[in-house]
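Presented below, as structure tokens, is a lone chain in the form predicted on its own.
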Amino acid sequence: MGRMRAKRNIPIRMERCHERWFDDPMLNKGHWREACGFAADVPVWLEIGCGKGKFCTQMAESHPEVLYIAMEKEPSVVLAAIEKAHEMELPNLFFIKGDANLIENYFDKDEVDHMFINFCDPWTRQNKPKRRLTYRDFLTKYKGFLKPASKISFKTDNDELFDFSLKEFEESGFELSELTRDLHNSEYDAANIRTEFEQKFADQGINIKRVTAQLK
């Protein structure tokens, strides 16, 4: 995909959407759904890297009955998110802008129930893969906020990134399902909801692949 061009009036624009965004995310930690505004019993959803927002869109709109959190660190690509989720009026979809680097510092034990992480920099030219969003380092952040037995789900469309993940996970603790490295022809695509890059790479003839981890 394309790189986005500079939008205008930034900040203007995400200030007439105010009231779906966190600039200062560590504000919240802890109490989350009090600052969203929904009961304490209400699942929580994080998003790591939302894009443009068509997945979490179309996923909060059809989970009602969560409270989705959607994180993106580059504030003119997160301002396409926000804006299509204000023209949706999707009460229960809420943005972060902010670090993946620092996420322990947004949410405390707990208190997420399911992640998702959607087409993450595969950093396979940099040859950095601690950088990666799967990478052990970030997998022991991510359980420290994650609730017993909770889920993240991760697609990619990188074989390598794929299987790195796949042993990143299992020496991390986590149990694997739903494993699939062709997802659009698998039984699982009647539930699935493709992202920006995901429909640009089917478009290719690219696989996607898909799994689910599980906390032990």
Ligand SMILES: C[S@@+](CC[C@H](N)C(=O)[O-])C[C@H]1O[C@@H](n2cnc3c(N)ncnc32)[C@H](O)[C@@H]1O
Contents of the next structure:
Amino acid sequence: MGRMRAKRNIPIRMERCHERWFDDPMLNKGHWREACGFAADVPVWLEIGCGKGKFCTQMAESHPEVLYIAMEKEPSVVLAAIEKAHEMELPNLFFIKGDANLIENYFDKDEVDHMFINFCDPWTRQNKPKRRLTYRDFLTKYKGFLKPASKISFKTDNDELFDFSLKEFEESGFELSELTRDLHNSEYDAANIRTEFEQKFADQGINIKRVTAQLK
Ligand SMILES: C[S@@+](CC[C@H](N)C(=O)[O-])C[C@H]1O[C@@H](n2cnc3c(N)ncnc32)[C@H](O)[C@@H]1O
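In place of the form predicted on its own, the structure of the form predicted in complex with the named molecule is requested.
Time for the whole complex; same chain goes first.
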């Protein structure tokens, strides 16, 4: 058995859940609501680096009023998320198998109401801060499709990434709120949905950091 067979099966398994994803998602730029069969006034929430889909499936389930789009670049990982959404028969959750480096090709001006970035790769050991999904060049790209006064919800286990991100948000014209360095022991925990990585870090006794950044 092993990984080879598992990898070869990816296209077949993706095909079984084809109603969850698009062959050429860039064609949906500016038309996501219509492409997914939703009315023009439905809020669009976007998550990047969704992993295996624990967070996005629970978010979509608890917010049936929104159209939730989750992006993930790793084929086997996005497949796991897609299959989870498929099994749960969630009508409002769709996926982009793609790279956030090209995010500006997927969404148009004022198309997104809220964004989520959870436990993105910290790039601390390799010392490549420009690759962080909260680096100012990424934030500039997000501003190109976020509606005025939209929010980005950000969670991480990593102190260095968190401090870096707070600075990047502030210097890019975002206002910070709901900031905590110990989410699971805070007033915000009751409404919090844990991601796969979040649970793993919490089990290791690592405090979870969380902030909301709102466009001024
Ligand atoms: C550390 S994992 C966290 C996964 C999930 N958000 C969680 O909290 O459990 C980071 C995920 O982001 C994805 N990712 C990293 N860079 C990305 C990019 N540029 N575009 C899309 N996905 C990306 C990785 O493939 C990985 O699945």
